[in-house]
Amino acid sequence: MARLTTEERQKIIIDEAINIIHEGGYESLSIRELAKRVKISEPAIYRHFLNKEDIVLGILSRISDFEQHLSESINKKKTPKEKLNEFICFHFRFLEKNKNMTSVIFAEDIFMQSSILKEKLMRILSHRQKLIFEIINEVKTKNKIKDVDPVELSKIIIGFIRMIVLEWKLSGFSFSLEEKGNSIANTFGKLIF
């Protein structure tokens, strides 16, 4: 059997860390449990990550990758209405494919443990808010939207995404998040444009 590269091993460790958080919350993530699940020694985990915080930073890097893909996907759309719809629906498509990430995203206690993690998450949230703010501003400059504060509207949109995902998670993922998202995105479009 071929030996795994450092990057492959780190990916496996991060994947399993996400699974542990999803199953039992952040408090259940330990180096001991992680090593057991990945079937390597605890010192081997430390050869790939400095500590638990470093592992969570690896998880946040995945969320940063999501941000990059979100930006690219939005930029492929032509109209502000299409961009807004893509902003909303992209979240739902990603999370429907990556259910375990909902547990990380909704585990605020992870980010309160460390100023480094908190700052990284704040940068991610700021980027996301900037994306939606730019879409709303584009619409405003073309006089195709009611006179609303783009900052406040961006918070409403991000909050509604969070609420729908939480409802989906609490229901045991019992409905299609993507279908619900498309429906609500259409409603949002009618209200805003």
The other form holds:
2 protein chains.
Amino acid sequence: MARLTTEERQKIIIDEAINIIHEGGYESLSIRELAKRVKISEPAIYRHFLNKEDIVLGILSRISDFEQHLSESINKKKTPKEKLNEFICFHFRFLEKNKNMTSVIFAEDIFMQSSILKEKLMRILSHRQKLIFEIINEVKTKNKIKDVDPVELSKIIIGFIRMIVLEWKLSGFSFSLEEKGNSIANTFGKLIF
Amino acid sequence: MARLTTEERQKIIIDEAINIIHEGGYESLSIRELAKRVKISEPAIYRHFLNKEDIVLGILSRISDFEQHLSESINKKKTPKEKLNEFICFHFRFLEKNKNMTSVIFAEDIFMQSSILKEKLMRILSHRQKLIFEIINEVKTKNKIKDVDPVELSKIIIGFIRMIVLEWKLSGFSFSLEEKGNSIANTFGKLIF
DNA sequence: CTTATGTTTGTTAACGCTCACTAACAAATA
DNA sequence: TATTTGTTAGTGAGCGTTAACAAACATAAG
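Since the structure above is the form predicted on its own, I would like to see how the form predicted together with a further copy of the same chain looks, so please show that one next.
Starting with the chain above, the whole complex follows.
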């Protein structure tokens, strides 16, 4: 097989690992299948990752990257209302372009097998929580808002996004997420302002 | 081993299967481990279930049972406000008493491996959706309610319940779900009325 | 009440298969 | 020449499942 740098190969391997989970669930992610798809031998996988856990850790890094981009995109917006809108729509824009990520981005169970994975997952989750909480808090101080606990409101928003994405996935991606995004932002507007 | 009727043995096997998933994720559910815990031989498992899929189907039946009891409990309530409250609190009361069910009750991924499982899952999910939608619709006709799409509102409520349960699980069940239930019902009251 | 008969629920031993992973070696690149 | 990225061949362990047999139980005739 053509020789690639570790960095290049790692990217391809993680991409394909995500695809495998997307198509057949975590159960079907095996080194054998992974090697077959990447078109290198199984031992070659181990040139670029310590073990299977290390590959799953790589998937977590992708989620971490998403979270990073989300954060940057939100910081470009000025008003808290715009930020809240961007929080929702960024998720949907990203997932519409990266459907395969729907199977891992909210799949906490996959990352509960080892303490290393669990720890990294927890850091990502608390970052996610913090991000939305700060937006809600900003909304609360600058706008007239219903007297609802910002922590609970954060969870309602994330929970709703998760539900829509789950429904979208179960429906075989049969509707437009981006359109839904605007409708959802609108609904929250009605509810909380 | 002591002889039991198929019915008795089936119940024990499904119980233990749920426990295994609760403790180690679906990955760790194997016939070998299951037989060890139930304290019968592996082939004895096959006296009571056709194959592994059949066992997972049994887990789905448990979820179906829960949904049934939820439905009955709600129908005992009279006003739509009480029904909405019961929808939320029944979930939390049940899971507080059956912590091991937290790992399967919202774990759609487990049941996506075969068309048989997927079909049964879909029926459960649409029943769930229908149940909460009817409550919301009843609230809408009888009470003064914000002009928000009942379908979206249903998803917000289910999504929030899911988030709280996920958080509870990730925290190692470190807080009281039932207390949270009342707080949540209160929050929804403020938001939608 | 005992004994024969069929059914159900268990056992031991083994099947072929896939799993994650490694040792030893080869070719490409620096 | 040394390092990196690939290969082939094979490890032991666990997987779901089955064949063959044994003991417990239910039923009904002697």
